[in-house]
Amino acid sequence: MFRNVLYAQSGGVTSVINASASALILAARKQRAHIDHVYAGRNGIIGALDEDLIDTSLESDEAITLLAQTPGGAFGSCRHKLKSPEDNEAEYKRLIEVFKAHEIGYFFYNGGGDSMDTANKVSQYAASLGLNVKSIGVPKTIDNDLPMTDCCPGFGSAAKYIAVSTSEVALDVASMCATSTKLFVLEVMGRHAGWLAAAAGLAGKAPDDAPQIILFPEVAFDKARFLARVEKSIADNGYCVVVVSEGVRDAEGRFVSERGTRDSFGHAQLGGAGPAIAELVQGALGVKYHWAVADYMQRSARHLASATDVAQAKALGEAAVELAVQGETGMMPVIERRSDDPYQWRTGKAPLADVANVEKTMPKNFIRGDGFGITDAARAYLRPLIAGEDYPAYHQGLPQWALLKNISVARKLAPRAP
């Protein structure tokens, strides 16, 4: 058998998709019975099909540790989703060759719903070759939208994140509504499911308090019910804070930040329904408004990081690396989670065949009756979640980054064809 690894990160990266990382990787270096070698794909997916790899071992354990206080991709992630074999033989073919040229008899993807596919169809293309590769999806998504787990690592520190800046903002806003500012538009990510956009409900307890008003994509946008929800928050309060997810759609289904391009995936390119909502308002009352896009820096804020997060990334990249060794293929590892007060969670494993091609939406009784915020069973869920602090070392004011050396390993076969 094959006795090397090969670790790749996917998709839009997360402030602890390196805590996996760094988990994964010092958790392979203890495994000398099985693992020799752990590479890391340069770019994703990409760098395993343009034989770009890096040699981890060549960092030292001091660096691989830092790398769990470190956001972003340390190894450069990419979009890239591999289509059937039917449709696209070439690539998996390539893919196989760069496996034996390197030895490599353990695939970790570490990714949302798109990667957790690509990974299953590894672990299938491998098994009808009679490969024994063992291929495992490594879930992280700021989405909160993969199944079969409780949680995705990402999104408790995102979460954080969102439920702390509304929590500020509010309190900016109200200081000065009097005079200027009367309305606040928040646009968090979150195409299908409203996970982020419900953790911004955490800032406030009672209906009128900040933000007064939530925008799912779970839940049909109405302009008029809308409208006159934040003509009432303005009366009652002085002002309104809206967070609103860039995936809102209307009753027609139309996303209201649509742009009318689609990204790699062939998803719809999101992005302007903050923007598009605070207009709106202006339009119809006539207030000075404001609105800010939370974009990278929800999901890069590893400052602001949750503890609970920062450990339930760790697990699972160790959790990995166990279910590989022990002859496991097409799994993920998963939170389990036992019990909200207090929270207990553990590690478990799901097919990813039961995971791939899922978006897990918001439940309806986590969204309140009128549509506009968040229930007491959406509070439960999401507390724990954003629990802790985790900060990073700091130095001059400034937290400490890892600098990995990224050494590349040489290559040994022929250029892949365009």
Second form
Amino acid sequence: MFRNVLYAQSGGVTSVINASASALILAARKQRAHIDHVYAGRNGIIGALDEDLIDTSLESDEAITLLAQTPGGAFGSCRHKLKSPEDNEAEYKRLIEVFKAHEIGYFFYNGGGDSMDTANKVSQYAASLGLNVKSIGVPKTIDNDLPMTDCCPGFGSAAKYIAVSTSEVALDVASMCATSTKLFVLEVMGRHAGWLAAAAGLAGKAPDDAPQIILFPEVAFDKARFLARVEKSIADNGYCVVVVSEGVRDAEGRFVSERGTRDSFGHAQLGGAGPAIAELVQGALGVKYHWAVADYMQRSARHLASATDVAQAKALGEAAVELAVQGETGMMPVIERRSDDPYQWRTGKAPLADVANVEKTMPKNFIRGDGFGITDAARAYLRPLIAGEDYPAYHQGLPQWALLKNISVARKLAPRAP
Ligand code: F6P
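Show the same protein again, this time as the form predicted together with 6-O-phosphono-beta-D-fructofuranose rather than the form predicted on its own.
Up next: the whole complex, starting with the chain shown before.
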């Protein structure tokens, strides 16, 4: 069996995807009986197809350790969905060609639902050729929408950023509302699942606390009901904080924020629900507003990472190596929750076939009856995921990020056909 690893990052990055990468590389370095080099795809699977590989063996242990506190995707990510081998066998053939040329026996794909599907197909395709490649998915997504795992690395830290920012901004607008701003709208990510929007609910305890309104993708947007609730909140509290998911849709299923463009996974390009909602309120009630889009800040805010999230991202990177050297393929390490309070978890595993292409949305019992807030069950689930701080080391007032050399592996093949 080949003894090299190919690791690739995929999809939207998170503030802790590099923590998984770091733990995975360090764990692989200890597996001398099974593993020689860890290569990384430059810009994800595109790097694998283009034979553009990075030799992580040329990075020191210190640099790889510092990677764990560095946001972004250190080797580059991409949005490129491999079709099934029946629809585009050329890409799979090329991947196998690269695997053979660089003696790749282990493939780790660190991504969300689409990437788990790819990892599964790679596992099956390699097996169909009789090639011994262990293909393991490593979960990550701030959207928290992968099934079979209690939560997804990246979510807890983005959720913490959103909960903390909502509680801070609420104090600001409460100070200003007597004579100035009465509405603040925060737009958060999550295209089909309201997990990130729900996290804002941790900022308040009583129903009147900010955020007074959360708009979930799971609840059809009803303009009249929404405006009545904003008006009531301003009358009762002097102000209203609204947290809106980028994925919020009306009863006909139209995104409030759709721009009409699509990414290469075929997903609608979202963004703009925040300003759209703020302008809607302004038009109807004539109040002064501010809005913000948390956008990439929510998924890169490593300075405010959740210690739970960092620990889980690392544990899953290590568990992935463990599964692979035990001979598993077509699997994904997962987080299993053992109890809410005290919070206890451990890693487990799930077949990629059960994870691929399934989106886990918020269960009904996590959304308050009026559709504008979260329940105690949601709080019990969410609270431990944002718990604890894992500050990066600072130098001259700024966090210290890993600066990898990212040296390329010498190419052995002809360029792939265009
Ligand atoms: O990967 C998840 C995610 O962060 C979504 O919440 C968001 O809609 C999307 O990625 C944005 O993707 P991109 O960075 O490709 O625009």
